[in-house]
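First, one chain by itself in structure tokens, the form predicted on its own.
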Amino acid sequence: MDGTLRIDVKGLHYKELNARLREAANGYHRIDLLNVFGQRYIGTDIRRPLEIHIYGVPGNDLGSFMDGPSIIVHGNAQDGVGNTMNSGEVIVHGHAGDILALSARGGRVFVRDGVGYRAGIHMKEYQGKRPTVVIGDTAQDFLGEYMGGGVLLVLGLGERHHARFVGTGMHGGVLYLRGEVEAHQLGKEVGVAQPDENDRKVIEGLVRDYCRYFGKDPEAILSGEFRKLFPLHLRPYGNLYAY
């Protein structure tokens, strides 16, 4: 059995749905969940392609663990979207909570709008995954804590980025803002450039990518201003351990 089943879980535990979802990720290639109301550990444990809609606004920690599907929310979304996702890709049409991609090691998300705090918190990269997070609004304090791998990229396409602490103890992976960042709003921890060609390849794809999932104009986007933090070392607090 293949195409699209719909599912009602409307009312239901969230033991529940994630129990019907594995059960029928085996024999469809879409899966519609409607009226879906706070529900947690959507698409965790799923390790197969597979397109899950989701209606509604679902739960923490959607797609944690996820290993494969791609998941499409037709709203705004809580906190911990990709929790240690391996592979796989969460598109999200509206808002996103805090820690957004919390460890992920792999798989790409994208949020059309803003997202709470600490996004991106120890990112990492792993046997050839490489995580990558696309915010198209801007993000709370301490974006890209701790990151340790990976491509985080913010487009700043509303408001003025007023987030502090961006890349405290970063430590791997590159972090690409576009629009104004003062210096005092970045951690200690990070360097400043211009993106270089290679850079600029990597934001460019990824932009389309983002206006191909949203509708947004590309050009228009691409022609702001872009700027790459990186780390300054890869043990930013090897002073602080005792070997």
Contents of the next structure:
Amino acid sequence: MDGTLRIDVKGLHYKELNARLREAANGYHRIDLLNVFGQRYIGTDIRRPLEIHIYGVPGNDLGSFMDGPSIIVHGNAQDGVGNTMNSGEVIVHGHAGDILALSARGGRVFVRDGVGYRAGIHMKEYQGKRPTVVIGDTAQDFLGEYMGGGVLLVLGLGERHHARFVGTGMHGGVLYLRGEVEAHQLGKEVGVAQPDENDRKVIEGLVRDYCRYFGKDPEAILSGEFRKLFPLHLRPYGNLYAY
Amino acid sequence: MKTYLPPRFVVERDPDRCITCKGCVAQCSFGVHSYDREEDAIRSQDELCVGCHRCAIFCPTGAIRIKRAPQDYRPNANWTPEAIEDIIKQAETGGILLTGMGNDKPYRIYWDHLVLNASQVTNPSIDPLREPMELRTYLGRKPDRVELETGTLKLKTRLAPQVAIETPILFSALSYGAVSLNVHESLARAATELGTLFNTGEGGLHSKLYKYGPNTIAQVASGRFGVHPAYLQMARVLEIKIGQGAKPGIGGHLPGEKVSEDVAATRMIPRGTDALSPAPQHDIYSIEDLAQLVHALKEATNYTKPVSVKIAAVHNSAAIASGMVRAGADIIALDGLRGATGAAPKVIRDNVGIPIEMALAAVDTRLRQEGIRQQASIIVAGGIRSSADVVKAIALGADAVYIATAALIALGCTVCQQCHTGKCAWGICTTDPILSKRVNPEIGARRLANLLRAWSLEIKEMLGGMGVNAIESLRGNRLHLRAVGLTTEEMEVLGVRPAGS
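With the form predicted on its own already on screen, would you show the form predicted in complex with its partner chain?
And the full complex, kicking off with our chain again.
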């Protein structure tokens, strides 16, 4: 059974929805979920490449612990998108809520518009696994807090960046911001630099992907000014203690 | 800066016994002993000694004695040597005092003020040598009522996942990184042999140990280290760590120097970086959020495993536990004031939290009052020292206990409280590859299995003495306990009557 399966999930409890998704995942390449209305945990416990299209608004923890599938949300998403995600991709045609990609250690998350608080918090990376998050508009406070790895790119296409405590406790990974950001908005563990040639390559690749997904003009975005935020120390709290 | 700290221990070497074999030099990871080639003698620097006894135990001729250094401060009940030395240390470093292991302060140990009952004439005791004694315990949510099919008497009610353990003692969370891989393997092997569970702690599980999954509790903490689908699938039980007894309200912090290649691979972070676990889980700010993670884990494992939630014992534990049960926790793990750790701010360890006995009694009472006690098993942790503590805990309302310090002592730990240095001379609390080899997983597992076997036998003896033949009959049966030397208020919280009444 190849091809696309369409499931109308109107009024279905998340437990039932996910059970049906699990069952269907074995037979199809693409599953369209219609009339999604706040059901949680969609995409978790599916460990194979599979395209899941969500029409409506998925609930919290979309793609949490996810390992393989691609989820395309045709609308907004709520909190916890890609929570502790291992691999796969989430593309949100709208905005997303808080704690986007919390502790993600792999995979990619693209959000067309803005996101809530604590995006990219505690992201990690190891060897080949490098989580990537691209946000079209801006993010709220605590962006990239305790970030230990991965790439966060915030394009600032809408509002200017108001977020405070950006990168507080950051000890790994890299954060690229397009647009203005003041020193007082940044955590004290963060350094600011102009992106070098390698950074530009990463940014350009991600911007082109973003534009491909959401139908935007990459040149217009790339012509903006980017900043690179990086951890000043691998061990920001190394001298906090008396041994 | 010249240190004003005096040595805490004196190393005495009997020159008649010392054969200058340099064994002590090799054994001491704190650099106390050194060989003087010119004089062909071994010197010791008392000020470096932590009192771990490794050199003394392994000296082939028994030439070394470690003694407490005589303190010559003027006696003062307020300005104790510890208070003075802590201030000196902070004046010299400007840092938070970090320490390992559990609270060593003389707070009342309630286990020692509770005595057990024994049968005499009217309800005779049972001889465990000839009668079967049941220690098997089922962890997991129990249904409010059970329905059977008429005729076949088959169970109609769908049970939540249950985990049978053959003795009500589990190994508590000890993360790989805080302890060595050989310690993890020793725990995993012993748990498998004895039919119980060990707990990964918050640092994930080394791929080599995934085969012990059926006897593993996989922890999910704020850092989410090593948490990925295969890890969740592998485990028998999943545990969300909210807090731990040694440092309630405080996050974890594995220093970069302990993040070796293998630890980095297991935690899935770059080698040498600090592994920071923030105090809160940033997706949990309420009971509703906790419920969300509980159910995310259940979804991620298709409702095949019980989910435990671990909190430190604090003032409001009973109300929190009620919320945890309503959030879907199948097991509540309570970790008390004496809970130990690889590293904690000393001021937190020694002053924050409440004794596990009080928390356990309060939680059990509250859940019973609310009619939801059966919806979650309770595991208590934090300073369980003997089988008597286990029996008293179960009589106070626990389903089972976690042990960690006792397990480490079985492996050689002498509670020298230097875990945070990563230099553990016993090869327990370290990731140094050479020191780690000092724990042989096969011998380690043997020592741990022996300990559990011994305690299990003792528990059977105590049960038999009480005229009880199954541990399940003792759970929450506080009539088997009496208090000695406690205040009315303390007895009220514990729900026990005074001895003689």
